[in-house]
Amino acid sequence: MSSIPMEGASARPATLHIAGRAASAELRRWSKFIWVAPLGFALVITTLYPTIFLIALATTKSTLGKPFRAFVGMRQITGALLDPAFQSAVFKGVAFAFASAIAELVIGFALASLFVALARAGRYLLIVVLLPLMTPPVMVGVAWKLILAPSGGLLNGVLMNWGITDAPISFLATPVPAWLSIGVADLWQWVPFVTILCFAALVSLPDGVREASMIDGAGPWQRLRHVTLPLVAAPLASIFLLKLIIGFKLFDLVYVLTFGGPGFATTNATFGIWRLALEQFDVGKAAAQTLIYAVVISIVTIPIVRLHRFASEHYS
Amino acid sequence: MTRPSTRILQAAAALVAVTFFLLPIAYLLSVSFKRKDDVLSGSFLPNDPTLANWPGAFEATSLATFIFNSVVVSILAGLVTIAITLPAAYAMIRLGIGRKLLPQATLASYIAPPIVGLIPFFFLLKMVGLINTHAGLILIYGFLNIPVAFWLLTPFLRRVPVEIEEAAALDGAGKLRTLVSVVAPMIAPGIAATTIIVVILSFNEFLLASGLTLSDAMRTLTVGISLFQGDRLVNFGQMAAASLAGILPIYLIALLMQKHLVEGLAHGGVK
């Protein structure tokens, strides 16, 4: 028995060879791709397979216990785009995505530039900066809420103790302060990060464009303008986009300082898909209005995608 | 070189600054010692400070279990993450594999609000069986913070210099052999703050968390805060108490790592 692949081994040694690596050519080619497959199934799991599994939802007549009961086609998708309920969420998704981006990047740039010129100091002031970053933005809701309380909280005590009220003021159940306090809390946890990028961007300028600019009697401004400006377009850019991306995220913070309210008023695009999902478990219409809040987000991201390969291209 | 009067006003700024990020921290610390009667008097300091509302949040709900799950699931999606992006950002950018692709994907993929994965995961979670498991927790966000850890390690893996890669080639180290034994450990500070990162993402995370874990047992820490501020009966010391629990692995992780974290953001955020 065991003379038999002896002697066919024998026979055909240089066929076998050819063969052989001809295919070790292609398992090398093939082993590649192992490198990178995990990732390509998790994106797949992550990104293609919600997408295909959202089309076939919104398109059907679904609830969470019992998903794809009948064919509706468009039905859904132009009720969602019709609804003037949902297009207020998506307004204010949006809205609150720019504002706060701008914002925290104005703000997160001046102070990133305060503790480059503090030196050391500076750098001790980074950590501080740390600790919003690192907290859960459902804590973050938490500390806010107690600060904010209408009976108790701490700016109703001090503002009472001061004389500037006499009547607390009840923060989160009126529609202006209610998005001024969310804004408040993100900006509180996200400027930090904000400064950190910035931080990074500015001390990685070389140290002879400053000099040379004060040499040149150019003020603060000036400086500002036409020497840092530029040179950190490109990162400032980057920074802008990442936020802009967490703002169009924006949940935690809604749902534990007003949970939408008052009325509909903090309702954003995806505080309101989560309603529509997990409490009246309408999956098919949530799907159809994720869909189209995903589609308005690439459209009003393109824009500053351009942007920021403009500003790559131009100023590094 | 600055002017005095620059200097005063540099450091008022540096002050309300601080003030303004430590205060709601600190205004949490000392609600948890506040009594329930003291919550509401609106001074910022306790008048009659008691320790009753620590161990009380833990008896009140399940927050142990809770904390418990949340480490548990957070440090065993980052490994799962960063299992997987390293060898795929590595051979992207020295065996050239996906040069264009990868960083698009990924990029499309960090786009994506959360909210489109929240239905897709469940309806998954429940077909596979991993529905308010651990596992499905561990497995969906590993893959949901890839696209961060792909562009937090990039930059760190390009600065190793090709010549070491080269040499350990020559001495007959295999492609999986050099990024274990030789690449890993060069840039051990880059993956620690990459690691720490996504460990904190998932920490914090709260949107999928609350569609996909159904149980007390199965909630992460996130989740079981905020079912705790939707009780009725809210007794503020205890809540603030329960928050502060939560965070404290956290920071206990940001101070000691600070170093790393600074250096991981500032490098692989920008580029």
Second form
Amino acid sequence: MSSIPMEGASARPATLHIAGRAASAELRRWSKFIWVAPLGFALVITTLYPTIFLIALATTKSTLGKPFRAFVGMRQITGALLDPAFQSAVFKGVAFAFASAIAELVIGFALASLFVALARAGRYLLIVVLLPLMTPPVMVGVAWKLILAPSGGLLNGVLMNWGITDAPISFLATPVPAWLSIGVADLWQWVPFVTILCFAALVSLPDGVREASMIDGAGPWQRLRHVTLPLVAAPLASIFLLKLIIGFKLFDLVYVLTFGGPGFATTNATFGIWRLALEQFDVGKAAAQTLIYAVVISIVTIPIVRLHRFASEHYS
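The block above covers the form predicted together with the partner chain; next, return the form predicted on its own.
The text that comes after this line covers the one chain and nothing more.
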């Protein structure tokens, strides 16, 4: 009779211990959600809500002052897909993004290699090269508009003084020179950014690999081709993808330098969407074009993402 209370007394601490462990496990499980809650909240605010709002605008007749006036379904999206002007603007935007990203990656990598070779002097030169990156984009456009101006512009003055041309050239009034002018301004603005990223990738390489290749008798080109480029392939793919996305969003230089002209020659997708939304106040159609442009960007960047994954798996 006396053993029954003793068994009950020993069972209660065991039960309490099991309950405590269960509560602790439950707390740990919920603590994971608490840790990721700020990230989830930020994603909802910055990604999910704008996407839903954009889809709502694209499927309704909306103006700047009166959004969501009437549901139109897929009419605006199909209309944008069949619009030759929008197709041309998307093509120009994608072509410019790829051309500028390739050119700036090549120039930036060459400058970064030079700065690495110059050792300490290269680090000081890198600070000087970064100055254009600190200039506001609108001021970059204004500066290049003054340089390229046919009347009193620096470039026309140099060309005429050297006898290369007899009359001033209106670089921004003809389609091809206008795109080249935008490209040069973009190079001036973003090459420093690409250079500093390439510089960081190059200085992170182990010295032992380069020294071993030199001992084996590899020349500069062989070291670049077979040692340096494979080792920095993954960072270079990331830099290219980053600059590509920046190129897709080109707006300020087009706005300041050409305002989409001459005619619609330099109207890319972003500038065309801006005109549609804030000049013609057709926000619904602008939202439809924005959705399509986002899908196009996602599709054309897939090969670059896969290239980065391949380089990370095989060369890192």
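Just so we're on the same page, rigid core means the largest C-alpha set that superposes within 1.5 Å between forms. Treat the numbers as computed from the prediction; the structure is a model and nothing was measured. Numbering follows the first chain given and starts at 1.
For Leu278, a C-alpha deviation below 2 angstroms is recorded between the two forms after rigid-core alignment.
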